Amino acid sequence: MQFGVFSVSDITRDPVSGQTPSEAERIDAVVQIAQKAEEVGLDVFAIGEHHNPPFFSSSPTTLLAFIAARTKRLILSTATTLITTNDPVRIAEEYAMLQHLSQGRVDLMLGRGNTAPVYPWFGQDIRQGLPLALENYNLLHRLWRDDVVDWEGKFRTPLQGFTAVPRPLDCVPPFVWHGSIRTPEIAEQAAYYGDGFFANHIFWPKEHFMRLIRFYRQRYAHHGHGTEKQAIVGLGGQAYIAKRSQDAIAEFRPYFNEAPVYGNGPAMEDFMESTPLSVGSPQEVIDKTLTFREHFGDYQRQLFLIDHAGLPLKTVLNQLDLLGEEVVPTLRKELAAKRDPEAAAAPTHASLVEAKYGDQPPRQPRPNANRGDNVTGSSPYQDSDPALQARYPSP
């Protein structure tokens, strides 16, 4: 099982100091957070995507490539990549490049996003959000698997004779998680393709996500990818940890009370009771996280949100120390002891390569020669199927 942290890249005023960090300070801080996550033994760091203040992560692949250069083991992911307002062609190319640069330490979570103005900024209509997500992923899925793609849909210009470059590392696409807060159609999409389903699992009661995950597992089995127990599930969560529970509650309360999403609403204790939020000692966070398996079954990835609501960098780094040294080791041990042997392992690039090739060497595409006009002619690669004929658009 994989454990990690994710950031939505918010830039929020610290209600204790009264200071709002600059964009430069938050970008530097999130790099330090990712490096610290690897240092304390976590498996995954994920970053969100936003295109407006008060957020900074408009280019996740650039940020993750920089973090990849400064880490050795950490899996890099997103939370989420906007499948609705990004061109699937650019997603295919940018994440394949990141996959090569990180030597396979990358996967991504796709989502629709919930910032309404983003859609018209990128030439889309939010009322078409779900059809966009479905069509765009259908194209992305093909771009990573077919050397040459001819395609026509509703939301972008047609493709004729198109090859996304570079090809995925070892010709094995990055693993895809489909993230959702409330939409069964996204769970169905994940199940149809045999991909992972990531439940946001932050703001809503567990019963809501239990229904979504149960539906995803049933549909995963229906589409023939394995049993319900073998479906690939990830969960979000929030935690604030201190050695003593009373200190955790006292320290986090001002941040909770002024948090942009749930501040000035329910009392923190009520929110802790009704949602996955854990505020307390390491053992209290362990105990609550262990209940997730009881509600959702064995799952493959647990990500915690720990840097939101204006928490200063020093505090977040201390949270990572506690998470890595006192919480996650116990969770690994306890969850491994209870794990059903039928449950799937967490996907990695190595496991996906082995599943595709066994003990054979993976494919390494080598392009055919430039015919003089910057294309390779009818077949893009030396080992492409000879019957594959790429016909390019007319000038």
Second form
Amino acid sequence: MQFGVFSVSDITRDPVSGQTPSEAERIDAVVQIAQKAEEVGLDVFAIGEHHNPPFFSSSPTTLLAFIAARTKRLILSTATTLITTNDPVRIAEEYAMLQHLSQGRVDLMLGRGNTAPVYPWFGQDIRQGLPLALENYNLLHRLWRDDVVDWEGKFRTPLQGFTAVPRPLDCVPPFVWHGSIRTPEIAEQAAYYGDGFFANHIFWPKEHFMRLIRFYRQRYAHHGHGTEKQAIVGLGGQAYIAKRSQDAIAEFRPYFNEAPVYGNGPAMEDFMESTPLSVGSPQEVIDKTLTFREHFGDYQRQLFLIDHAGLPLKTVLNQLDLLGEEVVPTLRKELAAKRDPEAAAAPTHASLVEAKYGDQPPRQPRPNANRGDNVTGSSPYQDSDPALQARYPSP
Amino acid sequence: MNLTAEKRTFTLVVVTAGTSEPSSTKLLAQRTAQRVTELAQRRGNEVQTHFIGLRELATEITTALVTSLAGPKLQEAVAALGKADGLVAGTPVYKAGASGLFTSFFQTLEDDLLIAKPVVLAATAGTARHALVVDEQMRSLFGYLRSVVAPTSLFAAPEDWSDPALNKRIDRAALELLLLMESGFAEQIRNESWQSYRHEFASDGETALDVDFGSDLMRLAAGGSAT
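Same protein, the form predicted together with its partner chain this time rather than the form predicted on its own?
Next comes the full complex, this chain leading.
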């Protein structure tokens, strides 16, 4: 079981101090948050992707590569990577590169993005968001697995004899989580490929997600990747912790009341009642988080949102101390004790390498010499299958 | 009228956005529901009426509009509508339109919750000059929700309450609604054609779990190509 934090990269006015951090301050703060996550013993740091203010994270691989260089153990992930408006070829290249630099400490969570104006900025149309996401991922999946890809689809320029470089580390692609709140097609795609499914249920009542995760588990088994219990599930969560319950509530309320998305809406108590938000003592956060397993079954990854809504860096770092020292150790122990032995372990690069190669050394592709035409053809690597033929456009 | 047939029980849900007590909107809607019950009894059937006063749901409705979070009372109302065989929906007219509370409530519902369900629309106003709000504004909302609006809509300005013609219109609308409920139209659409309407996943509890794996998108999800 992996525990971590995910940030949407919002730059929000602190409603208590009235100050809005600059982009420079917030970017620096997020790096400190990620480093702190490793220090306090968390497993994962994930960052969102946005292309408009008030967010900063337009270039997640740059940020994550920097964090990778400053950490040793932390898994770097996304929440989410836009599979619609990004070219899957660029995702394949950038995240394979990040995977090499971080020595396998990277995975991705894919999402569609629901901000309509972003799509045309990148030449796309939100009305085609779902087929675009599905087709792009079908291509991405191949680009990381086939040395040479011939491909033609509805949305992107065809590829002929294309090799995405670098090849994934050890020729084992980064693990992929598919994030969705309501779309069975996305759950189906995750199940079809044996990928993970992440339900960020932080804004909605759990019933919606229980049905979607049940569907994903059934389809995971249907497509032959294992039993329903072996499917790979991740969940979102949201917490504000203080030693004393009443302090947590008093401290967090002004941030809750003006938070993007749910601010100026429900009362905090009602929101806590019907969503995963827990505001309280470490024990209260533990108790609430333990209910997730009861609703969704044994799962592999728990991410908490702790740095949004204008919470100042000092507070967030303090939250990480409490999370790492007083909440997560107990959760690890209690969840391990309750865990069904059949449930899968959380996937890591090491576990995926072992699953693919067993005791054998992983493949390390070495390119053939440059032939001078910048086209590597059907056999780009010294060990490429010579029988493989690339299709080129007719002259 | 078939007195030998087995007695049937229909569920009628009355939704009103009146805010005062007593409310003329509630009165109009309740009289209509009462009439439906009497007519059903005369025809050997029974009607169970469930009343939803939107005033009590007001804060949950605004919360749902801005955050998509449905509170317990709103969830209860949605469950009642899901099981309803027919609906009476009434609102006061404010500023030449249905009450914002009324439209907001229906805007928070899943698009498919009321498909093919029969509805009588009713409105009250301080002046007869608002009379067309029901047919020109409310009807289109229920058209979007793909419910079946009874041919007779109800409208009552102050002078109508002393006019026997209002009772005649209530009788007409009540019979229309009852006949539409008896016809089993909504149930048959559900049984025979449900998948041909657009649904959000799990919008309707178990029904919407029947996913069509043959759809273009599902085939694309399972590694196929877009058409």
